[in-house]
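Have a look below at one chain only, the form predicted alone, in structure tokens format.
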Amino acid sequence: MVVAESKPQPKVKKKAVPIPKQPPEVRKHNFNEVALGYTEEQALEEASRCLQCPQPQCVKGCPVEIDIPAFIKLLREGKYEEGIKKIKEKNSLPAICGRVCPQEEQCQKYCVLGKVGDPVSIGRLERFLADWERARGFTIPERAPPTGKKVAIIGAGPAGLTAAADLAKLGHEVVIFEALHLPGGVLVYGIPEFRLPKSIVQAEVDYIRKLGVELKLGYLIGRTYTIPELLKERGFDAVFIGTGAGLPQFLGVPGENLGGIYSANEFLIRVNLMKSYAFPEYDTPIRIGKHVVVIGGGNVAMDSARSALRLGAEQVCIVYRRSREEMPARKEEIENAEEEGIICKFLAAPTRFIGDEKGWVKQMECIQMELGPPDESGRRRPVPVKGSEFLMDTDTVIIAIGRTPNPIIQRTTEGLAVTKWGTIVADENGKTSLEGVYAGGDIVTGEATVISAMGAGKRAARAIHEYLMSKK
């Protein structure tokens, strides 16, 4: 019996192609983007690592349902235009997602190659194609015929922009109402320039406007119009609420009102939206001392710490009440921060702030923590160690322990069900307690990721379309 020889399988590289970055000693002095993106050669090399699985697991990890193997196959065949079109069938913000989506906890977590080496760098490949298209000009897809239906989107953040784009492509007339003077929501006020350049956000917003979406800036819904007024007097057939979580949380400890203590929200809005890093070119001064302490362990804490360093702080320390393993920040951002010289102090929490004779913070008292059993988040609960208090010198403190929703819409919309935390009650498709009113993103879940908000916007757009098409 002759046994047929099996064809040798090409070896797949186990290590991912590293993304070029600014050197730490250079980037910590500027606000330019840290990650420089793949070259064409690097993108093709990384794309060649994809196994093109018959039953791809990566897709189930994508909240916006991108056909990941299909776009990577097109990329490695050099069909860049077809590749970005494939992504945009599901995702209208690929350059943003390629930069800030936590792929390591989403699509890449399920990559089969990750069992024997590094998973395929899906987000970096998405960014490559998005940047390639932006450099050449956007291709606008065909829209469905007009339906005659009109939808109001409240908030121009990731949830609202995603819902608006999907509804516009389905043929609906879409108007976004944004309270700020710039669109983007957390993308412009919360994420620093060195991680997500504002020109990228503006370009992707411009693409969505070219789909036919109208954008009204400086409209605070709940004041300018209420949601009942939009539905009954302004001619809208449905409303999507995507106003995010923009109110800062505080520690509630003595001395928190001293000068030199910021919420991360105020600090990052001054830095990002009002461009205080370019003072006096932009008229937004910000006071940064020599010894900055940031309280928290998420991406917002990392963004605050790295911004403070770039603004001239001599020493920046992140204080987090759990251990490194429990930090919710992306591993890549923690590594970037430490490369830049930022110190992380774990298992400690502030108990009070001490001021000088002029009312400015000069010290912070902390208590040592130890980890107990897991809490509702699945992370081990921090427990204070009795008698372990210690003092830290500091002249600037940034509190980055989370944000909650602004309550203005909830208070001005009768019959809208809300939780005790101020979030809006909605089902998995975004349907609220009011007919024709949908919600998604942080306003429903509390503070979460950009991509999870986008997924909520996509599901709500689908539900709104079904609602409008079934409505007489």
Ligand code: FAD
Given for the second form:
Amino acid sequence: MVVAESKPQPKVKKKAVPIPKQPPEVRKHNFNEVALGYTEEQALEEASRCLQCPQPQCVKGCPVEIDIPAFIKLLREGKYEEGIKKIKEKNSLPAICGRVCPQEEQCQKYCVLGKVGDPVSIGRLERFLADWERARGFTIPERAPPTGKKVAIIGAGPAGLTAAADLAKLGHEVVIFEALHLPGGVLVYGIPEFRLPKSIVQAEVDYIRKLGVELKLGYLIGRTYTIPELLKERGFDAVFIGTGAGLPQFLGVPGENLGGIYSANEFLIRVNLMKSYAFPEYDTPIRIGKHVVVIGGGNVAMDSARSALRLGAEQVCIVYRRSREEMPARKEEIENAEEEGIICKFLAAPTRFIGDEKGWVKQMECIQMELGPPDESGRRRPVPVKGSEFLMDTDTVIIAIGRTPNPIIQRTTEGLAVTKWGTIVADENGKTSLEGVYAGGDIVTGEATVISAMGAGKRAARAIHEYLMSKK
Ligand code: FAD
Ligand code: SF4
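I have the form predicted alone already, so could you send the form predicted in complex with the named molecule?
Full assembly next; the chain just shown is listed first.
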């Protein structure tokens, strides 16, 4: 057994260096980034906590297999350029991942220091190096000689961008088709500016462009071209589908169509992509009431609630049908939301919405829940408590209970196997039921995480490369 793994040296500091943040009273009135990032001194201090384990457990928790101890070693030796290069061998979007990856459930969950104190803050160190590089200008890695093969990537979210970057580095000609007017997927239209500034997404997309990837914006595949057209008529040798899960789900309770009730998708697209928080400078107004209720317990619910607060709501309440322990949102973001004054009401679910004479929501009827035995997700199932209905006053409701895939590609691609949930069937390397067609990210797994979508893009890029190289 390796000594460093089983018995961390006592001189190692148990507490991680905290990340500086805007104070809650200030940040709840602006859309600027909440977490400000480590200074150089803080990054060096935190990096010095790493034990450089010979058999690092942290790497096993990283879906894109970054050599974590190697980049931390380079950082603490002051070799920042080499450090970011080490990360980028595996991850083309480090400034994004350093900000939004649920590291507490991935690399940091397995860090041996977590057994005696805080794990090493791997994500914050990754962010430090990525920000250091961006401030100085990106180094573009060498590309393999051209292979003469052409790959179409559908969707410019984390899955599509990662697959595109890896395929371009391998020498293929890569074109991304994106339906929206901006690349980034959920990174631009879902996650708010105060968690992930859009200039950072833009900079990392620019890096991918510089690798030689062509981006075609405003192309809705399934309408502009179909997949069979891309393969048979437009000269592509392979296709990767990374179209995500962008279709909102609704509750299906009476009154859901009243004015003042948004899906989280519509709300966040207006706020983030169309910048309604900067109205009238940007031409997208958004109506926000005094008493906002957000339904759901994931990152989408947290982002909606915190955005509503910043838009001027007096009170924002999250209503979640399970308890705090089952909340799928990142722990750090739940804490940030509560520090800002967001209220969480657990074990309750809406049963109907009540409108005023003009058709705007004014109240929500809820029912109390209790937790029964675990369901297929492994979490305890919420069960309504008979006769426990109660009313809540509200003038704005945001529904954030999940998203499913848009069916347009599935409907226009004959022979593409699809599950009953509308996700595309693909093996662990992204291979679908059609030759030369690969898929990965939320379109295959359903709603997941940025890094799992990137991991899928990476594996698919490897499989596409092998397929293309074996093809006469
Ligand atoms: P997406 O990011 O959805 O990208 C798909 C892209 O494909 C989009 O740009 C879409 O416009 C495009 N597209 C769709 N159909 C077509 C078509 N027919 N033709 C052309 N283009 C098309 N994950 C985390 O890890 N950490 C977080 O903190 C976090 N917070 C989140 C907050 C919100 C509000 C949301 C909604 C999600 C969050 N997630 C988070 C989840 C994460 O963002 C997703 O799992 C991830 O973005 C999935 O990546 P993807 O590339 O599969 O799809
Ligand atoms: Fe070991 Fe944690 Fe350092 Fe990884 S980050 S090498 S698990 S101390």
